[in-house]
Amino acid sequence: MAYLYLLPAFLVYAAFLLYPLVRAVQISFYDWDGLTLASWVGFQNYADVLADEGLRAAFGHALVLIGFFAVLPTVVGLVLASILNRARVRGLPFFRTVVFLPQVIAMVVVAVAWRRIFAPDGGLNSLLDAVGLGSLGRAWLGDYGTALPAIGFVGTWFETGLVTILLLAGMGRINPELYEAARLDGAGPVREFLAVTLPSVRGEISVALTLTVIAALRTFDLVYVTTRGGPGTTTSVPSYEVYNRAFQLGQVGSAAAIGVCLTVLIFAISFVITRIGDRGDS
């Protein structure tokens, strides 16, 4: 009887998530341009994903972005949250709002703003000129060596606020007596952080990593607005390849196979992070 209460929510979930996912899996077994009749090709689209050097590079770019979207924000967020929590800064709600502000801005708006900052005549090069480092200026999003790190930096800026707020919430629940006990044992700030703070926010770190890793792997709008996968294919990522193949090249079956592989990869990484977090809590 209790399952009847869950039925409306399950129907909505199945209609808008499970059915499209099953349909994508089905399409991935066909060679289809989206207009004419599809032909069955079995696992050929998946074999092409593994054999295509460009697609392997796109997945590699997504893994690089994990470092910028997840690892760096977690490290920076831990430092910022520890400082704000330990120093008992006056006006903490103001700092929380400022840090979290990027999260309330649409990613398309963020991408347009940063594209202007990274432009050859944009704010970053102007700043370098002003401090006498004009020789370092370049078209950051048009350079083969800096385009992907530039996109990653935007991801770090965008995700750090979310991670910091999550960690601040976790640190706010730590019993102050634990810190007092650590100080009585002669622990300094670093030892307090390693022995008390870090183990206490393991769950929040797990949640933050899960959210930011998913954001890194499914990044599309940032890449589309800033570089469209260029220069060359140096910033192409799987989600952009899904769009490119489905709507530009008419390879809907191949696009569906990439999407399924990306979904499996996101699920696998999220599962590992969750398991590690749960093991630490137990």
The other form holds:
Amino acid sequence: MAYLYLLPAFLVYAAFLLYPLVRAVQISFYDWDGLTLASWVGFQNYADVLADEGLRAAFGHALVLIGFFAVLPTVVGLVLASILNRARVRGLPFFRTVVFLPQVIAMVVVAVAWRRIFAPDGGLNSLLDAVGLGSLGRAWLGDYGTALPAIGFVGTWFETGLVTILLLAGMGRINPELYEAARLDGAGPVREFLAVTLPSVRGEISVALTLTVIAALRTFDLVYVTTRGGPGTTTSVPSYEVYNRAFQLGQVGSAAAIGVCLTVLIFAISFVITRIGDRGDS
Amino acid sequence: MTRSRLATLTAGALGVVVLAACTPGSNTASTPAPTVSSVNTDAAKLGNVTLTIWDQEVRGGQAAQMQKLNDEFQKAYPNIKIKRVSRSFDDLKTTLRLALSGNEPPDVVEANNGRSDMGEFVKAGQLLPLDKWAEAYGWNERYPASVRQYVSYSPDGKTFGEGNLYGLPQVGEVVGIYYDKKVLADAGVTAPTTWADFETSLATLKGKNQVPLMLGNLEKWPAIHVFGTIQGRTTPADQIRELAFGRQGPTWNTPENTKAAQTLVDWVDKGYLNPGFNGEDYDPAWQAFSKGTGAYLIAGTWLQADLQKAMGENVGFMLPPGDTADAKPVATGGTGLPFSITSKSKNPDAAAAYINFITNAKASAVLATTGNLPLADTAEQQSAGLQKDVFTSFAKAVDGDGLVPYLDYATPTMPDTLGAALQDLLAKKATPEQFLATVEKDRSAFVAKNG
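Go ahead and give the structure of the form predicted in complex with its partner chain, now that the form predicted alone is out.
Full assembly next; the chain just shown is listed first.
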């Protein structure tokens, strides 16, 4: 009987999520241009995903982005949150808002703004000039070495706020007596952080990592607006390839296959992260 | 556990239902290639009909001409009601596919010429061949063969550049060289009349600490126009056409194309391009040019209205010069997006009358006064300043049969492949030989499949 109550929600879920998902899996087994009759190719599209050097590179770029979108923000967020939490600074809500601000802005707007900052005559190069480091200036998004890190940096800037706020909330829930006990035992700030704070926010870390890793893997708007995968193919990512193949190149089957692979990858990584996070609690 | 098992089962069941339902595309596939037997050109006698028209004329002068011509058409044929749907180029491109495969597509659509759009639609039997109307309305006299090739496909969509007529464009485009008269004069350079003069002037300008040539190549495609311009000096026009139309025939691996790629690399080595061009946006680049940075800008006629507004009398436009001052012109160019009739349209005669109306001699005059470059009767239009340069250049290119297609027309994947390969070439990540090998690989893979 209980399932009956779930039915309305399930129908919506099925119509807007399960059906498209199953349909995408189905399309991924066809060679289809989106217009004429598709032809069955079995696992050929998946074989191509593995065989295509450019696509393998795209997945590689996505993994690099995880470092910038997830790992860095978590480290920075931990430091920032414990400082904000410990110092009990006045005007904490203000700092919280400032740190969280990037999250409020649409990614497309963020991307347009950073594209101007990274431009050859943009803000970053002017700043370098002003402090006498003009020789370091370059076309950040047009340089083969810096384009991917530049995009990654935008991700770090974007996600750090979210992670910090999450961790700050987690740290707020820690019983102050724990800190007192640690201090009585003679623990310094670092020891206190490792022994009390870090284990207590394990759950929040795993949530933060899950969210940011997913954000890293599905990055599309940022790449689309800033570099369109360039220079050359140094910043192409799987989600961009999905769009490109489905809407620009008319390779809908192949696009669906990449999408399915990406979904599986995201699912696997989040699964591992939640598993590790949960183990600490039980 | 039971809940998740139920979910799995349901999902599985759902999957089977879906898989049994249909192969992707099966609801649209059985359309045979359409034919047209007889046509009626008397639009006033077609009775009361409604025409749904999808266009992408949303900006400035484009929107103005479309509005004006639609109003005039309504006045001339009150029995035909126009329902206009206007979208930006990108939005049109992504929604047109779905709209055309639906049961009630628009009557008239603006579809991009290339293989990835018009070619695919022709292959799927979604567009009507316009040849019967072309005969009746005299479109073949209105537009010369060098223009019609851009809207011609074989009925199976496999051959681009010849066959049936599938659309009619309003405006023309040609890629040439804009020059800043003041920057040239300050460096003691006169506008070059031969290619050798042009290259010499690049060196002179560099010597005077000017940026000889502006390029903003963040979007990847702008360099295609620069490369195409150089290629027009080294490679015979026929070969470029075959390459760009993705035909069996010449390959990219020729000494002529190698020379073109090498020239481009030499320009980079000699510092003729603004630094950081691969990370510079297209728009800021031409805006910088309009404010006096850079002597030359290799770009299409679509920038004419903006540059004239910003620079007034200080800017000129020329076709890429040849070996001698009176050499036969060769320039990358083509048409704006053509207007096509969908095969499911219930009023193809009314649609054809509309297309005829927006491309006739009167329409050309409207196009010219709203700052567009009309395809027909270009040289006869009133114009001044930069617009005059552009009009005479385009007329010269068309009359001299000197238009060569955009290189990225060649295959559906070519815009991507060529754009990325050129960024590699310009950044010296690839040698001219490696660059040509990459592009040739894309072409030969497509040609092998397409036949």
